[in-house]
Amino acid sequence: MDPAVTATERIRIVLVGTQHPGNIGAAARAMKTMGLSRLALVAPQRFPHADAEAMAAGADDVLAAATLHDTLADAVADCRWVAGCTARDRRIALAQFAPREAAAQALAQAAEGGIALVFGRERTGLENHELQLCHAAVHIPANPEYSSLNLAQAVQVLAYELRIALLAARPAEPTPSPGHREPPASHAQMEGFFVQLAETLDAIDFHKGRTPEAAMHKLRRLFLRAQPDEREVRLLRGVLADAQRMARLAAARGDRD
């Protein structure tokens, strides 16, 4: 098969809570211009409509195909690699890269497995914890006096560096990596290993009466730039579950006493 047709099936385009229903089919005609069809839907508030159909011209395909999603983590849970498109913040505690740049880690990390570009709302974009979601932050630097994109605009120009890359990468054989043969852990299995890790982390009483909420963004930070493969999360979670367990011993002798 040909290498560029196998990255183009594992990119996926992530609109969130689209508010107006002709920037879903603006994005579909944005999305096909460039070769890519994998278009998933999180809680879009007016969709299917005459509207995107009247704006895809011709991407009626892309739209039939669409995926529907009560939350992103939903529509992201077998990716293995997630970025999210947003204004930049030195806040965000992300990987922030141009489209260009992303383009090329997207391409990179879909030799792999899926991996999704995300774009929230047309007025306030991603949420907090929907950022908390990605492994990566992609800023689109325009005029920082007139920076307002339009939603589809968003999408083509990541779609159009991502063409861009596909079309000047050389076909060649994937490079083994040595002992690393495991498939990548899925976004679902990472955030699996998340909720066990919060919870052994309150049952050793980890945060001594401090606020958990910045400790588990480092942490979390720290485990998705790892990228761990599916046998290293199991054993990630092994280990977290012998400490669950050790624990709930040390809890119930010192009910005893």
Contents of the next structure:
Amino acid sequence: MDPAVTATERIRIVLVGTQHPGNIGAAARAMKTMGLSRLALVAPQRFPHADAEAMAAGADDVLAAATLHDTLADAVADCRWVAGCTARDRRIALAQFAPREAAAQALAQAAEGGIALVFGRERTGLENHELQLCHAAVHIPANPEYSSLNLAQAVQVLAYELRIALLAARPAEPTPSPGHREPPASHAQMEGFFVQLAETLDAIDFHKGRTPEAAMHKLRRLFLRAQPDEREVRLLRGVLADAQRMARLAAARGDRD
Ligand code: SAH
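Next block, the form predicted together with S-adenosyl-L-homocysteine (SAH), ref. the form predicted alone:
What follows is the whole complex; the chain from before opens it.
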């Protein structure tokens, strides 16, 4: 199975004691946009609820599959690594991560088994005994004067970081340049083009006594970076051929005059 798929299935978002059902729906939507689907609810105050459905929009499948638990311990019982998200810096003996580091940790841990990201109540957050069930705390480094994000928005930040970490962990695929319908020109085709480019620059007296190497070096870098395809190289060579022809005509005229 695709390791990225395995990882997302092992990542659980846990909402503890959520007060506003709309936040549960918005969290489900935040998850689904980032490719996550495992939602666990610990003693939500009102659920199911029409506000949750409304805020979930197209993520009603995530809501429908959400599991319900009486306690946080029950919701994370089968997880190997649990991180609690807190709006405040708390003096707790827990490793504290920023979201990006937490996402990297989470993915590393997900290779071994289930992991959970836990979010607290809107008014009071997570209780200390709940944080004590966690291996780490995660704090979004928000404005210190006003650091408490809306619950679903905090879920969105973490889900986004998980997605970026997952995408980065995928084996790199060559990114085709937009608009390429033909394969990139071969090494030999590029070298043929460079020979013609050098001849053309001579013919139009581009260097004016300077050594040609410096300009050619920069032009080579530019064209190699652009990775033109075969058709584009033919077009460029057509332009050069015309320039060479004009230079020959001008030279012949100069000889005559
Ligand atoms: N007044 C509460 C805020 C709760 S906000 C408190 O001080 O704890 C609801 C939940 O959103 C929090 O429990 C936490 O899980 C998450 N959250 C909000 N802001 C956050 C932040 N800056 N960093 C990490 N999590 C945050």
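Only a predicted model underlies this, so the values are computations on that prediction, with no experimental measurement involved. Numbering follows the first chain given and starts at 1. Rigid core (definition): largest C-alpha set, two forms, superposition within 1.5 Å.
- In the core-superposed comparison between these two forms, the C-alpha atom of A54 has shifted by less than 2 angstroms.
- When the rigid core is held fixed, the Cα atom of S37 travels less than 2 angstroms between these two forms.
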